[in-house]
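First, one chain by itself in structure tokens, the form predicted alone.
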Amino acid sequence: MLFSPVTIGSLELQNRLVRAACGERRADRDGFITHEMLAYIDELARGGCGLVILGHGYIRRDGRLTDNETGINRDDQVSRLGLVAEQIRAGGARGVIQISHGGAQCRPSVLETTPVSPSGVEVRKTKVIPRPLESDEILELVSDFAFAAGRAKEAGFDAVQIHAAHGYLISQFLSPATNLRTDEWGGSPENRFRFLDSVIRAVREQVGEDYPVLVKQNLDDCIPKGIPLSEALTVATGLSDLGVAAIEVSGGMVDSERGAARKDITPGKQEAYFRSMAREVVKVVDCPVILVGGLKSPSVINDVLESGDADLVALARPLIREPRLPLEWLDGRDTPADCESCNRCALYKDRPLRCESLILEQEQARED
């Protein structure tokens, strides 16, 4: 089942494995793709995933999370982004770029200004109190997402993914914990959905009806007063009605104690921790559902797919350590990923994304 073909919108994929978007942190200070980034993506593209999603393409400078994050906010970035799209396709996969704005979870030290958000709700982990957006700024952001999607298509990516999860800007609009507005952009569930709805409609106008648009969505914010599953299912239904090509389901925000990347996941029952919620999404949407979260064993992944709890599965941390893991599974390996879910890969925000545990092991082996 894992290596059976599947279709997402107009995309035909060779298998059901997705490289989940991660901030690769290999761009230059202006967001341009570097040679280091191309080498990193080349290895992933040849690793055997059917779909490779490039992470955190920021749509505006005030939405970047690090100084080495990939930008998709300028027209002159398109040609270098096109090199990535070509590389993914040459490796045998289909390429997607995720477009995002960090909102309140951006660091003032990176932006050199106060981060923005729908409301001035403090991010407890960083002690940042964001500046609430004005209505005209919200409309500008809708356009910025659309222009970024247009650049993705021009660059040659096979699809674009809108990041509406993990407590970044769109997720902040969707969550009752972070959206305290009383105007047309907040209050009721319908109003909290308005920003994402507007972004998708604007993106569709920019890229056309046939270009696949994916969305990454929280089913659980994993914080007090966060979005309940019942409302998340209504959001998923709305996305399906808008014609999105696939929904990747996840959860958590920066303040979550148990969020998207949970630590010390052992193979077996601890894997696929959003599975039961994904099952509910499958029941209410007409598009494929992608499950992410702690997956590392081919037996568990096949069980998820064969049960119909998801149509595809996405891996993030395992592929940081073992980019050729899908090919090894295809060649008959039946053991789980070597990733220990230690989360050291997320510790150093200003370093290129890499498996810090593997680097440490290699250094210790040289010393021995």
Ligand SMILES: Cc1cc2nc3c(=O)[nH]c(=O)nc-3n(C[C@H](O)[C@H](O)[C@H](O)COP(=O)(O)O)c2cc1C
The other form holds:
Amino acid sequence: MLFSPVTIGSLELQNRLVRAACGERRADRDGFITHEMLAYIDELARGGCGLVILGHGYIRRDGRLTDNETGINRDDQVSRLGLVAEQIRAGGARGVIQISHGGAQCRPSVLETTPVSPSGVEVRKTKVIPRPLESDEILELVSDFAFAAGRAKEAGFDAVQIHAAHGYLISQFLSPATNLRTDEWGGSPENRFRFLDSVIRAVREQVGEDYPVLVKQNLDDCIPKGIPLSEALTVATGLSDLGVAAIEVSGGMVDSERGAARKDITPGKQEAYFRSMAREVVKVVDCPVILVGGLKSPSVINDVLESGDADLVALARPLIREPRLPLEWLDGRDTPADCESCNRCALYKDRPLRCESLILEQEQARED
Ligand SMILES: Cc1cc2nc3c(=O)[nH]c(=O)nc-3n(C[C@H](O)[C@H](O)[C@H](O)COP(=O)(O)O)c2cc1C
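Let me have the form predicted together with this ligand next, following on from the form predicted alone.
In what comes next, the whole complex appears, and the chain from above leads the way.
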């Protein structure tokens, strides 16, 4: 089932395996794509995934997470972004870029200013107390998302993904734990959804009706007083009604004990930790659902797909270690990914994304 074709929006994919967005951390200091980034993506594009989603592309400079994050905030970035889009297609996959704003989870040391958010709720892990956004700034941000989506289309990506998960800006608007506003952007579930709703409508105006727009959404913030499942399901229904091409089901924020990328997941029962929520989303939406989080065995993945709990599955960390894993599975390998979910790949935010464990193992082998 994993290697059967599927359609999302107007996009036909050769299989149901997605490379989940994962900040590649290979852009230059102005967010431009580098040769190093092209080489990295080339390997992934040839690795056998049907869809490759590039990690965080910042829609505004003051929404970036690192100084090596990909930018999609300037028109002059489009031609180099186009090289990546081309490369993904040449490798046999379809290419998507994720557009994002880090909100309160940005680091003041990177931004050299105070991060913004719907309200001034502290990010406990980083001790950042964000500056609450003014109403006119919120409208500007809606336009910034739309312009970024327009650049994605112009660059030749097959689709764009709006990052509304993991406690970044849009997720902060959706969550009752981080959105304490009492104006039209907060207070009720409808008001908390208004920012994402406005972003999608503005993006749609920019890219047209047929261009596929995907959304990555938290079904569980994995923090006290986070978004209730019932409300997250209403958001998912709203997204489906807005005509999004696919919803990627995820969860967690920087402050979560166990969030999006859980540690030490062993093959088998611990895999697919957002599966039960994906199953609920499938029941209330008309668009395909992508499940992400801890997937590593072909048997579990096929079971998820065959049971109908999701239409596609996305992998992030396993492909950092083994970018050709999908091809190997296609060639008959039946063992799980080698990734041990140690999360060393997430430790060094200013270094290019790579499997740090693999590097350590290789260094060790050279010394022995
Ligand atoms: C180092 C690292 C970088 C990540 N960057 C992004 C990102 O840019 N955008 C995003 O939506 N998720 C990001 N994620 C989360 C992954 O897409 C995914 O949701 C999570 O790792 C769970 O999937 P996995 O178990 O297959 O790794 C990142 C995760 C890691 C470990």
